[in-house]
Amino acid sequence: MKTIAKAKLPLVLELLAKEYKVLVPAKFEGVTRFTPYQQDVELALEENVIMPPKDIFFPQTEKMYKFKAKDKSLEIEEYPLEDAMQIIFGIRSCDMKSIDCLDQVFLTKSYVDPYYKNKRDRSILVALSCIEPMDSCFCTSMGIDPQKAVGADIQAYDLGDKIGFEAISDVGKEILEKISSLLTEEEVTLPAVGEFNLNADVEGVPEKLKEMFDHPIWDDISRKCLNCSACAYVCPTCHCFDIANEVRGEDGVKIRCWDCCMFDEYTMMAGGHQPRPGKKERVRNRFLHKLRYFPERYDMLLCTGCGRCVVKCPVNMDITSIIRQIKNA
């Protein structure tokens, strides 16, 4: 295996980016994210970042295009796609699987989505392995391996004071070659993974939750819920958008930016009806998306263990006792 010590990593990335936009896991205004790369970027190699790389596929706010409005003529303008070549360094497993999951959403079912298809085709994956998990981490819950991304086209492997490499796409044994001087060949054994605190059994969950639409148990769920959309806004799968327009004299934009079925307006319709007037209709609409709807539409859940919902809810609930108890019901 092709490895570096982990204090020569800075040398990789800097010489990547001279040829890529370059984006790594790193504390950027107190909070851990994919960031741009440069020299005194503070690197979060340690844990996963609290904001999912969906920001980079799926950004939090963009612009679809501008348009112009005269009289009785309208004229539309789309903004350029970017075609520069982009490599992310450092995708745990379970924010790969997420990455699948949006591709299901914005690149199948008959509809491919032309702003998310122009980021996924000019990113090169490198996925970066886990050794120990967080309190919250359970990704092996639901099928996947820390050590082992599916879809990257590098997997690196966290191997203590150094890291290695191994390339899986035709494009990764490009990205190798072009780094080569800086990495050693040598045998390697990978450390073993750290206990998980968090488990969920989700076998059969899909099925029965197709029976449970009118159980009490969401009465209970939903009680201690804010309806803040914490959970949302750093979950890597969670994908609700809305469009607005910004307007300005005869000029627009029309802009594309997150949204949350936890908020009230999210499903408000035209005439005033509400079809989720209260938190348990909400909370419940989210875990059976998750859990039942998604699942019934692409064949995988929309959740992948990561934990960031189980760390920033404010009143503390937990995904994983959320699927005993249906398991329990």
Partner chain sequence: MAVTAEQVKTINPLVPIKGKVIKIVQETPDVKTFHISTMDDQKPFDPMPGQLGMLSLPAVGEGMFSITNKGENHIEMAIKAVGQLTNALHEIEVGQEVGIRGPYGNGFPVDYCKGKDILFIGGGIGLAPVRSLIMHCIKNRDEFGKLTVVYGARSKADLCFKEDLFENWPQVPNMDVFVTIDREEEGWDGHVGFVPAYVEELAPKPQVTILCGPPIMIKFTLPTLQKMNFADNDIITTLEMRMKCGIGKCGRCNIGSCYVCLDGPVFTMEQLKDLPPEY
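Okay, that was the form predicted on its own. Show me the form predicted together with its partner chain next.
Single chain only below; no partners, no other molecules.
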């Protein structure tokens, strides 16, 4: 395997950054997230980043098209799509899986989302393995191998003081080629992955949930929820969006931005009808979506065990505990 000392990793990134836009996990203004590589970037390789890579492909706010509306007339103009390739370095297995989930949503089932596809098509994904799970991690419970990501162009391995690279796709091979001068070929054995603190047994959960729509468990689970969207906005798989406009006089821009099923306005209909009026309905929909509806539709869970929601929820809504409660119900 081709390796490089961790301390020398910036050389690799530096080299790639000459040709590509390189996004790396780094601490940026108080939060760890994927950040364009610069020399003074504060790399964050110890733990997974707080903000998942979702917003690289599906930004929180994205311009769709612009328009000019005056009296009876209307002009619509699309923005040109970018074509520069970008490399995203250091995506963990859980987040690689989340990109798989997002691909399902945005690229399959009759329609392809062109905004997502464009960014996805010009992204080269370098996955990075985990050896020491955080307290809140439970990716293995979701069937994810922390050392082997799905969909990567290159799989990078955390080897302690070194990083190993393995090309998976053709593009991956090309990239590795470009940095080969910096790498050393050597035999490596992958370090063992540490113990997981959190676990969830999802076996049979989607099926069991088919009969649990009216189960009293939802009253119980939902009571402490605040109906904020912290969980959804840090979730690597949550993908709901709203389409809104920003109008300044005659000129306007259609934007799409993240939305969340916890909000009242999300399903509120024009006449005032609200199909999911309260906490219970919304919390139930959220977890059914993750654990039943999404598997029904796309044959995979909409949770990757990254544990971000467990950490960030102000009232400790813990999906692993909810899965346990479902199992025990």
